[in-house]
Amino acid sequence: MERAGGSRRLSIPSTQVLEEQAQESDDLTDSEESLYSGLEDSGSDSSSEEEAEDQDSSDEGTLKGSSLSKKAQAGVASQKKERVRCQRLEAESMPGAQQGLPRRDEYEEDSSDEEDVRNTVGNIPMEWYQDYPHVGYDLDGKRIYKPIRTKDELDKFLDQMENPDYWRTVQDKLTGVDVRLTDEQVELVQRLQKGQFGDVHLNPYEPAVDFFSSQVMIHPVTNRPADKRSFIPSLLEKEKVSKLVHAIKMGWIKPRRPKEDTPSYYDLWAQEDPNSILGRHKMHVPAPKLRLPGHEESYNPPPEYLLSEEEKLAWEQQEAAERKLNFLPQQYRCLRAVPAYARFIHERFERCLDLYLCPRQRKMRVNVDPEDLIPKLPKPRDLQPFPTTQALVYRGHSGLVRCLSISPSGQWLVSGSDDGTVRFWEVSSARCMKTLPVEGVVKSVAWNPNPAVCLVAVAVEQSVLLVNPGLGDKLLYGATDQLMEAYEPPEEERLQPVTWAVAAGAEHSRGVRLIIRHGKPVKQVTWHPRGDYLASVLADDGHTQVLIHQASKRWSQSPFRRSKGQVQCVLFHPLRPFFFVATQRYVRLYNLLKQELAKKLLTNCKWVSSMAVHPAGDNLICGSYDSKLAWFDLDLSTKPYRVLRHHKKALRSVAFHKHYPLCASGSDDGSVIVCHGMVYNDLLQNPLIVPVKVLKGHAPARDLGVLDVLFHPSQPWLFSSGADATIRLFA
């Protein structure tokens, strides 16, 4: 670069000179390259002149040393002085080295923390870098060397050890940098490890929608315009007809006779082929086969085959159509000296007359269509209302909830667990309003059905406790306290098998009005209709398991003499004077004016778990453990009318719906299913029963799933409580 007059002239050498240095750096050698490959042109460029000429010099120095030839030397001395002169231009090019003005730092401004290598080899294998000192090329063109790994074994032990993130440390293949993993990352690893989607809010579970359904539509399935080729002429088309009526004109394909209406005979004794004009058919009747010829038919028969002069005489005795053979066994010493058959004419003749006057019958074949043969059934949405969907849980109880309980007005709810606590709900907002402690495990409680009383029955160990929970109307609870009070005792004791005690103290300050107590665990109490009798049953195998108390007399009695087996429950017939007894296979039902058996109902289960009779009280419906419920029809047989086993394990409770065409049934898988149950005052038309609807909620512990399941006296709705200690509200 010169300088005259204050203005600069730049020398840029010709494309000549340019293209002699090229030719001369193309001679080197492989080995003369490898002294500028590598780590020494990776580093930074100078942007100064005098670590250029440093840099000039010491290049110089380090070929004076190798052994290039001379012309290598000038090739690479003539690079290196351009390289120096582009860069002075450079320098002098930008406008703040005129005026002597401090340079800008062109990253200075960046906000980026680290330098941002990309590696743009692509998808190519990286084993095809091992021998190299780089692993590829940046965004600019320039080599990513391989980060320098000098430790061995027991630094890369030591560095496990001491360093805490070493566990989240991976390296690129890519650039080969370690790289620190994030939280977000190594949840995002975790996450696919298990076999679970990495995005954590998407939802894998989605309720299916049926795109296809078996209903017909009328509507078509997609929005999608005709093909082209549904309205123009096929030309394929075109060509297969042009070559039929060429083949037609040539003589090549006849055309069809015409039928001869000439009659046509069949031979209808001929032999039976199925190929043959006979066998297609349609009213072809098949003629009776002939006995095939036995041992007793042979010119040689057994000796076991022919007949004694005993026998032979009682032969000819008999009449010829008594006779079990039509001819006498005869042995004959060979075939030629058999006779000819004196019969043979006779028994034609007789063989075509029974062929052509013995009337035979053609077998109808029913068609059946499959589809005819499953019900018709109403469509679910059709049934409506019944429970879909969970709408309040009460958590409270720390134990089972065995037993469930509404009052009649639907506003309050009662429940006993293992935890040995009696809890009463307000229904609306799951609250609880009272907690009752009881010195055992609740196995049953009942809700008086009768609106003017306010009284809950609880069964815990040997005892029935009467409880007014003060919940409500205060002259509801107030009245049913005074008509407690009002007892009078009569003046001569009789003997019970129970014992009637009034509550005092605590108990009474708790809502304990009486407390019967019987001589042996009590595990069910129900309440009669009207509210005045309940019943209990013992864990006893003695006539004394079912008892009838009555509440305003304070009296209590035994209704069976003897047992006749082990009674898993009891239940008041809502209009009748009838008592159901269930026991382990079989359900009886007496009548309580005339005290004797008026029937009894096969179950056809194993074991009986629970039942539920319909308000109208001509239908019954039974749980057992092996999973089955039985649908019985009271008026139409002993035997159930329907069986369902749609549960996969034992079936804890049922019930029915006071006011709605509902039933449910509670198992221990958790499941509750809830099945529409018509019943028709027509003595003709059977019940119609559909499952609607399969509702999910309780977690199953222990084994045990649905403990007790409930419906609202008024609403559609249900309730079940379980082994997780919950109570679940479905609407």
The other form holds:
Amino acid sequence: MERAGGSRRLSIPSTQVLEEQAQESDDLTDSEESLYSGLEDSGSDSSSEEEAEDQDSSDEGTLKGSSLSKKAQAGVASQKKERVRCQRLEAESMPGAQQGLPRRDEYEEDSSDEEDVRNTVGNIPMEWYQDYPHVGYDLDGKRIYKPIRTKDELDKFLDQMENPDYWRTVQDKLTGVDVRLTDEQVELVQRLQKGQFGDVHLNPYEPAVDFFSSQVMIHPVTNRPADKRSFIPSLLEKEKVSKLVHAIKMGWIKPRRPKEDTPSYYDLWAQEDPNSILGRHKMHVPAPKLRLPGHEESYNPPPEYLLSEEEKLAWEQQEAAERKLNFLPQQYRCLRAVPAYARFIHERFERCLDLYLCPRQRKMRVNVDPEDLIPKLPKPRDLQPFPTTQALVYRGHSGLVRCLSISPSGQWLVSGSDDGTVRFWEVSSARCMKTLPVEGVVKSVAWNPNPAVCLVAVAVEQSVLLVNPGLGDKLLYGATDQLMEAYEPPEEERLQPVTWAVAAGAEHSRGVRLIIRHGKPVKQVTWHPRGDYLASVLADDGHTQVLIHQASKRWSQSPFRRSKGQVQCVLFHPLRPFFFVATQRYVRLYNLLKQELAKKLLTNCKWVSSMAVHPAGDNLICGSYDSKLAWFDLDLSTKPYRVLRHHKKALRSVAFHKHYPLCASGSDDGSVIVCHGMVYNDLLQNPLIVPVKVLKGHAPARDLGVLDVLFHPSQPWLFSSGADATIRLFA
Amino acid sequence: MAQLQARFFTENHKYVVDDVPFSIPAASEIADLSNIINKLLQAKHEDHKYVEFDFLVKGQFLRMSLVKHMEAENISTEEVVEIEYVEKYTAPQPEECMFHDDWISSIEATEEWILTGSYDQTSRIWSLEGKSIMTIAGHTEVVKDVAWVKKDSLSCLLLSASLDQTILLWEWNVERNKVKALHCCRGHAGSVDSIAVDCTRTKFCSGSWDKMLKIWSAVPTDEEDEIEEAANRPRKKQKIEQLGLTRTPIATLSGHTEAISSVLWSDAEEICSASWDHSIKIWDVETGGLKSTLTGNKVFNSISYSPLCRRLASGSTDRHIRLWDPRTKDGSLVLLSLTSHTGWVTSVKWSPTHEQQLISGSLDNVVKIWDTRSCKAPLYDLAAHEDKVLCVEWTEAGLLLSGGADNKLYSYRYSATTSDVGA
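Previous: the form predicted on its own; requested now: the form predicted in complex with the partner chain:
Starting with the chain above, the whole complex follows.
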């Protein structure tokens, strides 16, 4: 019984005191008793002797339900009342209950059986009995009457005033009687109000015993002997290990990769260029240096550093900023006599200002040599040969020489002049071999490029003359004459824009063979590279500005229906059936086979004066009166690949060499500029244009300088004709 | 003033001085050195007359002060300088001026006569005294080159090449002063710019603008060679041009890609031809094959060969006269260039008697006499012409001739000092 009581005590809350009263008399009645469990102070103390009494009964193996009777105290406030349930364990229901184990009723707390036996109405709102004289019934079924007279406010007031225990008097709602709280009860209330435990003797701050401490104890925490399985090898583990061993043998599990011991940091400045301007330590800007003290700052300066009276006066009158010295040198007898330095704070402040305001940023001066900005071009010396010096002067004309052309063999040169003559020259000796007088200014001459024909087209006023100069191979010019004579007119006359006439008499003896009479002045004449067709440009605004003639059939046609502007010059493509027509601002490239416009080049010039096509046919140069030379790469774009502005005045003529990578431009400023114009076979490589030489020699006359330039067909020689009535050969 | 140690020597026994080193001022020029030698000679021979000397240091003519020359030639001034001295060449004396009607394109002279070709389509024969003996007309175009074939007291054979693509072989009867066209050499398809007769005087070669080099027989015959005329050739023209018997070439050598400007026989069986294709080709006449090619980088105007020094001199379309060794195989090595002209060199001619001297004419109107030992400065400038010099000639008798575009033929007497030649 003692054990049972001890174990029971463990199972119930410590604040609750359970009193078990096993009374032999009660055992037989088997009645349940609800006893008040009020606020007890000493209930637990009495239990031990009472329990000892029913020791024999518990020996029987049954724990009889015990009802605890307490020393109930009537009139205890119901809200503070702890109801202790008495348990009744029935022996019949628990026959196998073990002797040593305490039984615990799990419904202990929420049983509705615990009733206040003073009033049997149960747990109802007492307002229901408001209108009745009673408040319920007692155990015997008799009415419990309210106190005779319910107190009104006045009674309460009087009571309050007169009763010294009023503050500790509460009304028991069940019975309606006033209960005066005892001192113990008041104390308990006060303790609870303060948040303390109800039990005075309970120490909430017991010293804690650290059971599982960090210390390793020599004794086990539990006294339980170790299991057997702790001493025999585990089969499960063996199985697991053998699986792992198998996996390692099969190579499924790789041994752990050794940890790389490379450092996890990296060199922040590893990538830094040691020569970079912005590199470390390069941006160091030293603090501005203080001037070192001189003799005049000495406490005992040499007399020449001391200021005289006038100097002192002058010093004082000077502005502080203008003073050469910011102090007056003074002499002291000894160092001890030197007073505190008055300007010390001021100077420290200025020094701090200096340091603070010192520019901390280094100004990067962009050190660019202007020479570096010029594109790297090969030296002209490496681009030889090109014409460099004047070699021969062809004198004989009396007017400005407008046009030049050369025989395909390079032996003869023909020139047309304003003096109304066409002259034929021997290239090598500058000898005028023939002079052909014509009526009017010769605007253009063109030697037939076909080496098997000896014909020169001369544009004079309104007609184009086809002249056989009778120079070179006799067979050749004889054959040319025969070719001319062998012409048979077609049966029906065709309507032509021009009239073809055969020269006769004196003209024939001078070499003129055919005369193509245009209605308008002819500006330019040029041959197709095969030498049968020739094109002429008329000074006209209509659509018949350009005419194409076929010399063998004496047939002319006007290729364009509409005028696209004033045509400046025309040119046949050297290889393909293309035809260049230069108007004032554009160069149009027509496909003669398809009879359509193939390309339109935008020259960006104000007024195109001349053009020349590269012998390979993919590049074109255009000279303009606004002193620009535009180089077009026909494969590249319709805009100029390069524009050269080397001339000071209008360009009159441009030319390409047939074999050497040379091009030249003649200008009104009297100079000829020779450029190395290399065109590569590689389509990806752009042409290389290097001006290599300025050739001067022609004296400008009447604001005209060089009027035509021309390259020798085989040698790197350049002919230029000028307004000074000469032709010059540069070699 | 700095002094130099110099030792003087000469090949001429007449003017030998003692072979001892002299200390002479470094800045001395030719006149100073000449004075020294003359004083030494006077000390040796009482009857010595003053002689002008020229001086050579390591084979180069002295043309400035001694110290400057040595600096330029990179000769050490520490050692004793060997200075050779030769009698100064006397300046060429102008003799005659022969007026033509037109430009003179070519000259060839013998001991008695001068043959010139002119742009007025004629060739002329002149006496050395400047008297016009004969005018040979027959070409229909400019005469480009002339040559003597055979010179006899009775009759002479001569050639003239012309722009009309023919070469005419003339016989000139000296006594009766009559010329007769013997043969008309046809075959070129361009102007014949240059002809040259071989040393046996039986063959000649011609170079033409049609890039061909043709070899012809120079022996007059009575037969006419068959000529394959082009069928379409006008008949009447053929009639007009018929002057002498037609002759066709023995051989045609082709290989040049541009016009041939100058031909010569460098040997009995060897022809050199200079061309506008920047090359000099040397041909073997026997086989008709090309022996070697000398490549330059400019058009050649004229070449000349000296059998004495076996070198070719070339005048080209720049300012330089270049000397070549024709025996090098396919080289382009220039032995020496003589530079002083300011225009194209149109004509060069070696001295037939002196192995180091040559004459050149240029478009800068000046004729220059050169010594190969002085390549920067010529010996003499002959600036008589008023227009382009087109041809020069140097006869064995020491006569210098030059003709040009001013229609004048100048002749000079020049004694290429025998004293030096003998050495």
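Here, rigid core means the biggest group of C-alpha atoms that superpose within 1.5 Å across both forms. Residue numbers count along the first chain shown, from 1. These numbers were taken from a predicted model, which means no experiment stands behind them.
Peer 1: Rigid core fitted, then: does R561 show a CA shift of 2 angstroms or greater between these two forms?
Peer 2: No; that C-alpha moves by less than 2 Å between these two forms.
Peer 1: Inspect the rigid-core superposition and answer whether the C-alpha of E596 shifts by 2 angstroms or more between these two forms.
Peer 2: No, its C-alpha moves less than 2 Å.
Peer 1: Take the rigid core as the frame of reference and indicate whether the C-alpha of T544 shifts by 2 Å or more between these two forms.
Peer 2: Superposed on the core, T544 moves its C-alpha less than 2 Å between these two forms.
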